[in-house]
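Have a look below at one chain only, the form predicted alone, in structure tokens format.
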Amino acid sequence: MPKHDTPLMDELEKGPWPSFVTDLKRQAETKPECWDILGQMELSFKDRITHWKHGGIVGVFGYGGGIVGRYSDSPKQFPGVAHFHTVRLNQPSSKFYSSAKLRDICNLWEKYGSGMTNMHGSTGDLVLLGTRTENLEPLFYDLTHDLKQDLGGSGSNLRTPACCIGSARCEWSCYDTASICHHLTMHYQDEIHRPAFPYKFKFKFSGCPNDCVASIARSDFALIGTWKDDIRIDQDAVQGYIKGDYKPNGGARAKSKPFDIDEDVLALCPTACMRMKDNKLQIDNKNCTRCMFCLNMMPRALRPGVIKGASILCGAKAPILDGAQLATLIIPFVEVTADNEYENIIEVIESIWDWWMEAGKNRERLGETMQRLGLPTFLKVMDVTPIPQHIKIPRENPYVFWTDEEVPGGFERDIREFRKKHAQ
């Protein structure tokens, strides 16, 4: 295939920074089809629109999901993408990879596609691009035969679910990310390859709510760690961050001024619940909220509390139909053990699909849903008391009402009355 002008493209060569484009450029000399891929592209800087067209129906017998289909628009001007097929590998729990299936995957995609990966896509999953539809069985075969490895997530369904490193490495962990998804990998098979939702669908879990996998923000399922005591405080360590002995941030957060608890640790605190009293550090732990910056900034001090678990909360997204939106905290706490198989957790994620399943318009996210519809229709269907923290403006805008059967009486009399006696 002949190589393109592409001055557009060479402008994103200049710089400090590494470029996709020399790693295009260095592809191409053993895939020719990269040279299309780089043509295509200034083509489409040029014309400020894209090229790739949607491929529609497109994957391996059985699966509804895992192959994501691409077509280019110019396939007579650039032959070597006319079919350029993503494909989506379901990733092992934390992203442990030994190098030698790493060396494996790649030398299968170098024989069936164009030798390019990207670890890993925003949804988690390792994927592949770049693939003729002629070659997605005999790719798919090789890697589920060969290799023992399986397709993730695409289209309306669940996706590959994802999380942190968690307690493996982690010392923030509140509970053990990677088990809980790999066991809902496995058991939710069916649901990951076979599309049945309204549309797409991710869980992604957290050990803490320093959320490495930004669960909050992306998943309608997150399960971010937390802790239901106090946290606890070595206060002899309090004092080494005073005195200089220890880096703040474990060294990460380089200043040009001594640590000042004061300024950089308790004036910091997003609900002022943090004081210094006779020299020593107190936390009014009912108001904490857990936001991770003072066990951030001083973690040789401060430690989670010994009652763990985790938070569940729903439907966050990002900006498709109504905007981007943050997930809703829905349960403040719930145990997270493999003990029982992890059933309070997935009786809790079926009594959301039941209703989804039911209530979602199609190409409708759980968030958009949840929405639509409100929250206390979210929070009646899933059994679970308003708190606090679900209204969202207190005493302006709440949207958690009370009916008139529970209140006796009603609003309309009670409301008669206090006028009545404001009149007066």
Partner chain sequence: MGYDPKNPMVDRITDIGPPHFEQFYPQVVKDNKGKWLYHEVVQAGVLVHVSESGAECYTVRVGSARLISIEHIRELCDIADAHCDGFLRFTTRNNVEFMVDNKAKVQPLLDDLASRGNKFPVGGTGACISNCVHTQGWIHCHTPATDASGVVKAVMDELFDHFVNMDLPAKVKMALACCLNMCGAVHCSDIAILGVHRKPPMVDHDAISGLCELPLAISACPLGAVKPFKATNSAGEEVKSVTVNAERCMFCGNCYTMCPAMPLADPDGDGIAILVGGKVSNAKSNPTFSKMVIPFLPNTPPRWPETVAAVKNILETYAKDANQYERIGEWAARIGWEMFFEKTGIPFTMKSIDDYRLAYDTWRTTTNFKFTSHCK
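Previous: the form predicted alone; requested now: the form predicted in complex with its partner chain:
If you are looking for partners or other molecules, they are not here, because only the chain is given.
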């Protein structure tokens, strides 16, 4: 039985898109606190403002992250959501599940929580939405003992790493994103669960430059797959596309005008490095930047090369405070292999941390520290040799910070000696 009148929320039961309101009502049949979720949400719709109080200090003992505290500002009206803390569960790489695992999680949440979830949070965690403080420790006990899994990160921690589907079901993935994501998640459990840094730090792993987990936009450390050698071409398949046997762009459009390789691929290649000669597709691979556009257009005909690895880019973040930043290319190519337990990547990550933990101000993301102290400083501490790949264009101002040692004779000069030759 509905506990509150919710005429505004009820409006959101109409329409073709799945309705979270209908879903909440269905859940409320067995988890009556969902009526209070609906009730408080209705009040927010009426008042046009949130009714959640600010923050709260809750967690499981010994962890500095994984739980976000939340309290209603109208607990008398909505006692079912007086406490409404979220629990972040670290998701399996690429968000694959078995129904058995999901049912276990549902049963856990039926026992301890509101029954509502986010599949998934923006960072990647499986988010359990709404529980009481006294349920946190018992939930954590069952989670670790019975479900054999763990919380994700929040606060000034390493946030839960996330990756694309990778080579599990994608022909473009240049390394096994799921494996390194899992490996580093396990390797850095302490950094995920306890504060370690001036502010949050995010890893994201994308298998190719299409970047399906948006690593270049939102991770402090982005590993984006790429390759070093030539794009592999199947000339027969190229002809298949030209003849119209295959749908262009992997069939991404329901209705396309007839495929024209000149107009739809060659002319749109950003580096103009492709041409047809004697009815064969030629790619000037030296001038290709591996943007993926032609591969996206003709997936049956073109594949990444065979010398595969990844580029490392650093410092992306959303706008708060000084504006958004995209990640900056730092290392053009690294091998990504489990054979060395990703030692070469771990080394890069830890040089970043050693520097940022000292140089970063409180609540300053890596990208902001990089911007404040400069890319040259960052490259120096990373022991990376500057190369033109680090920049879009050469610098446009002449203000070079030369140092004492770099100028013959140094900075110390004698003004009196100078005056002997140059009268005032």
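Fair warning: this is a prediction, and the values are worked out from it, not measured in the lab. Just so we're on the same page, rigid core means the largest C-alpha set that superposes within 1.5 Å between forms. Numbering follows the first chain given and starts at 1.
Core-superposed comparison between these two forms: the CA of Glu42 exceeds or equals a 2 Å shift. The rigid-core alignment places the CA of Tyr199 less than 2 Å apart between these two forms. Relative to the superposed core, Gly374 shifts its CA atom by less than 2 Å between these two forms.
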